[in-house]
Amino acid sequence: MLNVLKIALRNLARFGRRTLLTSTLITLGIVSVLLFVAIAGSFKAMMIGQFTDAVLGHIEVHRKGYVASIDTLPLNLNMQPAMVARVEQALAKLEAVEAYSTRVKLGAMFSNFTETTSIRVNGVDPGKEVATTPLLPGRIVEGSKQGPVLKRGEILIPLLLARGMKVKVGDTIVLVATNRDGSVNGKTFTVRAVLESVSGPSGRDGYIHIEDARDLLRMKDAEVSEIAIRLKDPAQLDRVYAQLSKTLTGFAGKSGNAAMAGKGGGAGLEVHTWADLSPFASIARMIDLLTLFIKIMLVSIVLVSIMNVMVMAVYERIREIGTISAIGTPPRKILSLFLAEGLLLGAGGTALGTVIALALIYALNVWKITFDFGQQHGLVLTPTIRAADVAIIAVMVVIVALLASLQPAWKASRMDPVTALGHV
């Protein structure tokens, strides 16, 4: 085998400048997939942390039928206290969450007492939304980062709101809301601080404390309208997501009962990844199809590249093979000297290729790439890949570069000595 390597090599070497072009154009290919690959990856990466880590969570759970209605924040489908000690007590037995925020979801008037306008409301427990959203601290533009994010008494506004009503940290504000009953509710709230929309523009939600929440809307019990869920590895999402629908499905609180009703819910409670809960998911699906498209466009690049060349090295060299064969050269041994020839253009351009592109993922980590997303300012952007995907594309490269050799090498280990000899 390794005498088929050096002579192979040494083939290739004859025709140097149709090896280097072809081996260049595999090395381009190689370069582009693995920097596109990890400039998405990880542009995708951090798009959905800053969802996850600064408003959803990874997971959520609600009272079923309440994510069909979120555009009302209809307070007639938010968890009974039952429901919620069900879900923590799931929760509990469960290593891979790292941390969960209950939250109560209201529609309000904002008032500065001359003008009025909506406003959409989290009632959360600073603490525990803090560690399950810890982008929330760091999305404060204007007021104190120090200390605890919000106390009862106190709102932190969108900052949209806060230009459009002319409202500043320390101003008092008046939030009147309506209760499941219909009754009205008014109650006074001293601007925390002002937070950036993580979603655009578009951000209207304000955060108050959930006991506040509850006494706007004169709750007897302690309802709950969701409950964020932080995991300590997002990779573990698909198997926690199963684990909680299969403990949760069915469950519907004081009445018991059990009837199956859709995926991860039930008669009572449903749950919901961030990519239910998010419109960037289908941009992520979209990178997702990117990828592999330009992955397909790879194993187009390599196939017809090396068959092109493979074909032109049989024809070229037929009377080279008429030659070796009439002089007791194996036809098995043929087809194995020019898959060799294949071989070795996928692996050398793939080796070179893969190379280059590491550096380069190295250079672009060294010089730190940042962009705007939204109203996100100064994100910076770290591309990095993983082994197995590196390991995969240069794999895939390899076996596609000798199977566009097969047909070439097969048609010259079958060609006939008295043909061959004869082909001018």
The other form holds:
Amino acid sequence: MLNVLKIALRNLARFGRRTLLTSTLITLGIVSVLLFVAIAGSFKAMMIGQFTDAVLGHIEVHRKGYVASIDTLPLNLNMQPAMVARVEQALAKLEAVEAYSTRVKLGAMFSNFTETTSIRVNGVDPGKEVATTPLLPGRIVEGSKQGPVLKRGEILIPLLLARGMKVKVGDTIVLVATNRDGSVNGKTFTVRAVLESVSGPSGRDGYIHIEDARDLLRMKDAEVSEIAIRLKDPAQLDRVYAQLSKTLTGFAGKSGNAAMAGKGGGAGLEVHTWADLSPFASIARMIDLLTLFIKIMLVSIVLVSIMNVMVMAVYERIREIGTISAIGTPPRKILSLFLAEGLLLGAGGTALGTVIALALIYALNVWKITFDFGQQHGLVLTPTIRAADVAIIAVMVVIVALLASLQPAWKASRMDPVTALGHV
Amino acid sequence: MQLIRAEKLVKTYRAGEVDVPAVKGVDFSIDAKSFVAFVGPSGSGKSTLLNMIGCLDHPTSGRLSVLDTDVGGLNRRAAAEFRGLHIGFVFQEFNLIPVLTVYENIEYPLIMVQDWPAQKRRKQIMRLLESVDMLEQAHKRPDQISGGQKQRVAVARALATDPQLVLADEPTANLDHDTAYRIIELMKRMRDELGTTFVFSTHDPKIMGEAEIIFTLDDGRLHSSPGKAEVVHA
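Now show me the form predicted together with its partner chain; what you just gave was the form predicted on its own.
Let us now look at the entire complex, which starts with that chain.
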């Protein structure tokens, strides 16, 4: 086999210009695809990170029916303490969970004593919230980023609201909310900081301490609207989601069923990933689809290039094929000779393309290219590509190169030696 | 010992709707270690006959036996294997592989056809290079040597696998007379040294005189050559 490869390599060198052109085409294809995958992947990961690390967390648990009515923030669908305790017990057993944050979500009237507007507010435990959504302090655009992000009696308000209501850090405002029973209560807060808005759900919510939220709503029990969960490794999302759904369905066993379990539900609970809650999930899917489309284009380019070269190689070397066939070279060796040429073309182009692409990805990380997304500015592009992606693309191209060589190689191996020797 | 035996051998080609007879029922036999020429004008059927002996083409009818094998019945793979084991070829246009050196061209059938071990290969190639006086050019490419040298390499390549039979179709047609003569002398010497049967075709009267046995073909039919006492079996 080594000798076949050696002769194949020399044949490629013999038609140097054509080999160079084809290899260049494959190389360019590989570079384009790897760069696209790396940049699109980086963009996608960054966008997902913006949602999960600033607002949503990776997974959220709600009482069943809450998400369907989330626009109205229904207080009657809060989780009761026993239910919360069960979820917390389940989370404690999951190694993959890094942190979680219990939240009370409510709609309120926001008054600066002159004007009034509506606001959606998250009542949170500041420590747990920052552990779950670590980008929260980074969203502070006015006010100190140092120290505790929130104390009792303080509120973080979204930038647009602060501008609209002409409220500054340190001002006192009033939140007025209606509790589950319909009674109204008000409470004053000091503006601790102004937050940059984030695209997507809850991206323009205010934050107060969870105990203040319960006071405002006159909750007797430690109810919770949602539990946001952060994972140690986002790649484990599907596994943890399935595990958590199963566990919580187990707790609910009496009313849970297979259908509910499949949707991550059970025991009157719902489990959702960030993708279920954010409209960006469809954009992420589009990026995946686009990546697949680009990969298909690459494969087509390689297929056509290699086929073209191999068909020409066979056509130009008909007499040579006749000679090697006449002196007794078995058809399978003639087949393997031409397959080897296609393989070497594909492998060479792939190797070179991969090296160039990885060097460019490294350079892009060194150059730190920034871009804006929604209201986030100066996001740094950090293209990365998984070794598995590189391997899959490389193997795919090499296999396609082999497949593209198959027909011309087969034709060469089946050539009648007399006809081939007489070819002009 | 008869190496080749043909009985009522016929080869007819089909050109569109018309049958074109190339060989019209020839009978002949060739003994081992002979130095034989098929002569005749262009289109007389020399190449067709050599192609059939070399298992490159099948007879339309009749029987052709080479080394006691009915080669007319061999399929593509068996024919290739038979050629690789028993027959060497020398072509009019040398047909050396341009990307390989002289050494590697001779080595080619030992690798691709018979898979000889490296040490045995080297010994065989060096011996042949010396025999055809091409040791000095061993590492040159075909485009770096003359036509006569190319044909000497082609003879060496044909003998590389120690075949019992070498077929040479117009081996001197592209060479000047002196060079052609030296190639024929080389082939005869190799026959003497190795005991290999050489069968070649030519239409050059000066070269055909070097053959020990001559079969004359005319319009697909075989005639004995009147000028050769050794002409047999025709």
